[in-house]
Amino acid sequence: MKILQLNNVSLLKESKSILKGITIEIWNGYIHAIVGPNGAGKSTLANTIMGLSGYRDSSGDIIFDGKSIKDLSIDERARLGITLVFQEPARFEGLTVKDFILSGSKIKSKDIAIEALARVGLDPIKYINRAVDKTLSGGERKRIELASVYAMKPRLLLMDEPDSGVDIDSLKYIFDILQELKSQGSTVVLVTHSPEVLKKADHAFLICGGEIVCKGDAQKVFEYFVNKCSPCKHIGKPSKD
């Protein structure tokens, strides 16, 4: 069963064609990957699905749970259960880790925050009252952000470059949590240029120059990405036509 469908979605930015007639289906309860070289349109596609400012003027349609969300604001999409985790983790000066984790959770319980921290391998006693600020490393902030997603339990999670700026231990916890969310019924979309991250997906789409050039199970797309995508005719940049 599909939870998200994009029908002929295109986007122009600064008179350049960034997305070109994207038509894909995201199946409920799976881990999907959108993979491709830098500049291929991966993050733009995720931002368009989320409805971020500057990415609202796409053509085509975005269907979530059987209904069009193209005209909905980012807040309205979030209330439907869609969330986007950026490549650079959020930082809110003065906000405690507990409050950050519980900000999107329906249940505002300290126990939820403690459980979420433990799930991402961070000692709740050490972290629960810390501030989400520059004293935390990139890997710590990534894990804390993922703990907030775990507490939120979104219906659709879009995650941009999950392996960016994290160590091997943090990456293991990230993938464990993604599997946990999947087992609880969440649908995950990983935006990545990493073949190793691609291997963690059940299904994948390869995007290049704003177009889907291959789709299928992760192994099929992995082989295409590794064997046929170098050199890329777009040289990591969207074409101008």
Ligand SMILES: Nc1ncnc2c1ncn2[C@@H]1O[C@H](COP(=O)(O)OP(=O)(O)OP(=O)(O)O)[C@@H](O)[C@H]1O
Given for the second form:
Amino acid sequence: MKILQLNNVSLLKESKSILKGITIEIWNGYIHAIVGPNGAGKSTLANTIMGLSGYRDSSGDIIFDGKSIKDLSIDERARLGITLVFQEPARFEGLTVKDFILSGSKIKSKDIAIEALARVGLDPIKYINRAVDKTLSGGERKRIELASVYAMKPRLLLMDEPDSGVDIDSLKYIFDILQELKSQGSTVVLVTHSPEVLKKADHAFLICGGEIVCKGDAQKVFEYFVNKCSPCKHIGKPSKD
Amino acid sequence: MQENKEKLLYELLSSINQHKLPPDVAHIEIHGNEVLNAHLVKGLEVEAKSFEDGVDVKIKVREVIKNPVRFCFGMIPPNGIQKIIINTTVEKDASASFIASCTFPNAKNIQHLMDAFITIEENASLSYFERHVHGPDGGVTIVPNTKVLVKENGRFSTEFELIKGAAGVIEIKYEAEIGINATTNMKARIFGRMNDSIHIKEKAHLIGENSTGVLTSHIALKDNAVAIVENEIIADAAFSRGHVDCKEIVQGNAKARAIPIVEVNNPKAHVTHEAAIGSVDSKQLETLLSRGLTEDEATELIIQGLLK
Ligand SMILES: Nc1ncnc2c1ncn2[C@@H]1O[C@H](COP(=O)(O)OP(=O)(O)OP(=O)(O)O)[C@@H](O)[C@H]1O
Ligand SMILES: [Mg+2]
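Having displayed the form predicted on its own, please output the structure of the form predicted together with this ligand.
Time for the whole complex; same chain goes first.
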């Protein structure tokens, strides 16, 4: 069953065409990857699905669970179960890890925050009362972001560049929790330029110059990406082969 | 008379949710120009003299005082003036922490004027936390004027909090001279709403080598509130370091202005400043929106954090 469908979605930015008629289907319960070189339009696509400001005037349609969400605000989309993790998560002054994790959770109990922290491999005692501010390392911040996603139990998680600013140890926890979310029924969309991250997905789309150039089984897209896309000079104009 | 005093004391303390304190906690309660109650501990000397519309208080901290000393200043009637003059000396090697609650729960037209002179002697330290509790109608004019001298190895920190109730008119003026190896931290956290008018003027003068000064103002404004924040750090001495941090979230018709002044008169000194004024940060907001919070809930959470 498909949870998300994009029909001919295009987006202009300063009269430059960034997304060019994207049509994809995201099937429920899998880990998907949207992969492509720098500047391909991957983040733009994720931001458009979430409906962030500056990404709301796309053409075409975005269908979630059979209904168009194009006119919904970010929080309305979130309440349907869509969420997004930024490549560089925001830093908040004073907001505690506990309150942040529970912000998206239906049940506001400290135990949920403790469990979520433990799931991403952070000692709850050490972190729960800290602020989600600049003093956290990049990897810690990203794991806390995922703890908050875990507490929210989204139906569709969009995650931009899961490995950026993260060391190998943290990355392991991140992929573990993505698997956990999948096993609980969430659908995950990873946005990445990394073949290594692509390998963690079940299914993938390759985007270049704002167009989908290849899709299917992650292994197949991996081979295409590594053998055809990477040697190409990233001119952002997908060639016919 | 005695009965009246007890009633006032009860109302004053109820408004700040403070009742029985253990005997090893010093506390002083001043209503209008009258000292209602004072309980001291060893190492703390307080002398108070009433005058027409206020109290002149002299405080000496002679030892290390373990528990925070509680001050309560306030007025129960809706109208009046309260002037507090405080001279505080923290003697060599002594230290204390003061928690002052200023409470005007029924204020319609109240002026609370405070002139404080604080001397932190060598190796001494004082932390001063001032929390204001105002009624919902504003009607309070608060003018704290504080001069601080922090001598060698001394430490001074002050925090001003006004988050609950309407601020009214606030004119805060703090000036600190900071000596060799000494540090000063001044922080204000204020939530202004309706027609509140907030003016903060803080100045840290780094005169001793290796001295440090940090001035922080975190302010959230809504409705028609107005805030002006002037933070000034002057660094004269080698290896002195200063930082100004001014963050203001502005909503509705509120207006904010920040004027950081940074002056460095020694090539070995270093002063930085950061100021961010505007609506709620869009990335913070969108993060919380994407967890399903409404815009109001998300804004509230961000402001609560900023004022924490
Ligand atoms: N506001 C904007 N105005 C003009 N061009 C923009 C704007 N935002 C993005 N772009 C352009 O759109 C293209 C796609 O950007 P996007 O951030 O989606 O790429 P990406 O695939 O996520 O790349 P990366 O791997 O570097 O994150 C880039 O060429 C970028 O410069
Ligand atoms: Mg990107």
